[in-house]
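Single chain ahead, by itself, as structure tokens, in the form predicted alone.
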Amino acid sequence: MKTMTYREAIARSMRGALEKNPRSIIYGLGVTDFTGIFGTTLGLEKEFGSGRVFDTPLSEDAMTGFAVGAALNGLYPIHIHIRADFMLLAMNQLVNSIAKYKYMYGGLFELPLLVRAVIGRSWGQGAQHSQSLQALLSHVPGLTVVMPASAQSVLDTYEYAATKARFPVISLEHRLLYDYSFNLDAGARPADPFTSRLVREGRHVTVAATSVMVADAVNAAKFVSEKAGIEAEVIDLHCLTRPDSKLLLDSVRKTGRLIVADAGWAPFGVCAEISRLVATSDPGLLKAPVQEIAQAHSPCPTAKTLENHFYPDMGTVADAICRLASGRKDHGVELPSADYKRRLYKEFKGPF
């Protein structure tokens, strides 16, 4: 089976875009510098011309206007974000414009375009530049809001973006993933990769989990199923604007517990949505209360080691896995210790 690193599928996706959709261009600050966004745009520049690949200004509110003049008049712009946190500046274009103009202008007028953003943790760098945004953007009508978490759902849905969306798309990336390799599925591609995928299969508890928390879920289903012969089924929701309600609930009825992890803040985000979902859907389904996973209700704090507490990770999705299949806090499962958790992440070093 083909292996591929989430960093080398969006060098891929990147390219592609620019081979199969003569009218796109790529645009954002860092994209032509020396580490090309973690190297997913290295060489673009010299190769399809500076006319088409550029770095931009210090002003995320004008370049965010100027994809829209560009999409409204035929180019495919994909705008790039080192930091998701630096969106927040293009908030006027991006929830007054791009989400709205198609609906303000009766449908006569499309914006199909790409914002890539950076989010997660990496090594120390506070409050300000480790934001996932996720819940704030998906709340807008008019965007469709992924979070890929393999390097297969980044061809699947880069590609379907640049040359058939039409549409604008946001893509938050998680920086731990760009260095994790994935298998790559030789199977057919899905018709609409803007869904949730069954990522594996379970009977004893749900877990719904977006970006790197998916590869969380999965090691912990792993971990737990070894351990104490629990199996988590593990559903990536993918595209936060268009979950897959009848996966999910399907997937509920059978296990009767659910966990929702996302890598962001539980209060009014990802988690609450889903519980929402599942609330006003068939709550009879439920032979537990909803279990949620995500990152301290607080600023990241900048010290590593209170970094460290800060997010979840695979032993926190273990924990609640053992203490929602058994119904007990004391489930008596032998967690991971830190050096099993060490071999499997990747540390992030920088230098963003």
Second form
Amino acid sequence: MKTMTYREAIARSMRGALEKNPRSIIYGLGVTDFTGIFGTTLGLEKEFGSGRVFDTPLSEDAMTGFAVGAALNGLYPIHIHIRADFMLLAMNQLVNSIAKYKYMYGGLFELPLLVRAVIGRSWGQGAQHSQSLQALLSHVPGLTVVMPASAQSVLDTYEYAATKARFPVISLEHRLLYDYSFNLDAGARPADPFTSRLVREGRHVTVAATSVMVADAVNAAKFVSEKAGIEAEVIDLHCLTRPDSKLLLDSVRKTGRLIVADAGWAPFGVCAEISRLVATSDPGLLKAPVQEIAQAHSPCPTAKTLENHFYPDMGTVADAICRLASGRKDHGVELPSADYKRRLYKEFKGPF
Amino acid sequence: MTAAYEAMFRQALRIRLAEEKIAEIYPSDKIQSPVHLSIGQEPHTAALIASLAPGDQLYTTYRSHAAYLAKGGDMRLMFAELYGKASGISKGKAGSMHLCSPEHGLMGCSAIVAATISHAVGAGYAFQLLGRKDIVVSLTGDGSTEEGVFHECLNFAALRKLPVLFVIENNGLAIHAHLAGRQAFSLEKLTAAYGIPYFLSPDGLDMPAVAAQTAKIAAAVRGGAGPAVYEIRACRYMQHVGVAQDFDKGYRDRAEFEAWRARDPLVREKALIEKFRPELDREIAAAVDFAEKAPFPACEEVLKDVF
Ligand SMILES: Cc1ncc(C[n+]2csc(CCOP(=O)(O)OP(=O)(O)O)c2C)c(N)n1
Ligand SMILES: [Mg+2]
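Form predicted together with its partner chain, following the form predicted alone:
Following is the full complex, with the preceding chain placed first.
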């Protein structure tokens, strides 16, 4: 089976967007420098010209509003933030303009555009270089928020966005995933990529996950299957603003047990939202309370010892699966050792 | 008196009469939307837009009736929009603050001060990249120049020599706050710091002067000279939002307003007013009638066009 890294999938998608949509432009801080947004935009300026691929001044607010005027006039803007945190300076445009443009004018305008923002993690990125703001963005009607969790998801979603979609998309890419290799064509590939995906079938517990937590959930599911014969079903929520609720509810109907594993904070977040979805649709499906796996509800600390407590990992998911499947905290399944996890994770070494 | 002057005059008068009609209807509460009237500022808007090409685009603010009508927007659709009717330009989802008329190049009006300036820059970039010969006009108030994004936009437009004309409508007020208490900078010097040419019309009521100035600046921008900043001084006759005057509130000087009004062509030029008034009154009455009779949007509409 063919494999590809997440980084390579993004790089191909960026080139693909420029090739397949002659009206697409790619810009953002650092887009044309020698690091090329972690290697995802390298060489594009040279090949497609500085009119279509360009670096910008440090003006996140203006360059986000810029996308509005560009999209209104037929361009397909792809605006990249090397850190999702920097996008916060553009919240006015994202929330007040982009999310409203179609609705507020009664459908007279459409704003096809893509904002890529990278979530940092590890190696002391700290409070302002690491945030997973999917909940904040998904809350606002009018924004379509995705968190691609695999190379195939990146390829499918970005191609659809750049060539077919007529709406604004915000994609949160996880820095840890960049170096991961994925099997292409693995799992379900929905025709419209803006929905959720079934990643692994199982009958005991459902894990609905986002972004890097999908990889953690798959690793955890394999681990508990081998160690304890527990079979977890893993759903990659992928498009947070358009989750496949049928897929999710059917899975919970089968397993009766749900874990939501999100790469963000739990309160008011994806854990809360997916719990809401089940609670308001069919709460009787649940044989046990929903388990939430999320970051500690604090800013991200820098010290490694604290960071380890801040971030959940595949061990956290494995533990939750065993607890939920057995109905006991002391489920007796030996959890993955630090060594096991170290072998599994390609640890990110900074700086940048 | 030239035909061009008469046309501008007629447009300015049309806007004033339409807004006076809004003020007349307002107490009935049929228009349930905040209205920011342009009364006192319509002459420069009419003159400015008369001097642009039909393909030029405009991005402006909540004080949008004048720009909408001058750019060619249908008055009936505007009144229906103010009434919250399904036949409004945006099906009753925009109200007074977000008028638009894409077919005439009015591409949006924001209730967030300065939010449309960057939209104009993006549009200018698209025009440049696609080889389109039109220009983009950003029309905002003096208060918008205090927002950081104005500076970001001047910088990028200058850097890329974009065909964007930043028009600053300076009425000396941001709600109730005077310019002197808000700005430590001079717009002219700020503009110069970005290497952008700056132009000033000290009297927005002087329509021929504004028209001539606009034509000159627009020609340069269209010709590839890069962006320009054009300040037009004006007087807001009414309260910031709403349909009354508020000189009794003590924050502004009535004498200053009287001095502007004494020069106001829409007050002084009786012969032209008489010439156009009957026809304009009929258009306005028809627009109001259209709005009155139009249906309200059906409730399914609330979830349409969200994504
Ligand atoms: C970002 C933002 N801040 C504050 C406000 C509240 N507000 C509405 S209009 C206005 C004054 C704007 O003044 P100016 O730009 O001079 O335009 P004018 O109303 O005089 O036409 C303010 C502060 C707003 N709408 N948006
Ligand atoms: Mg003002």
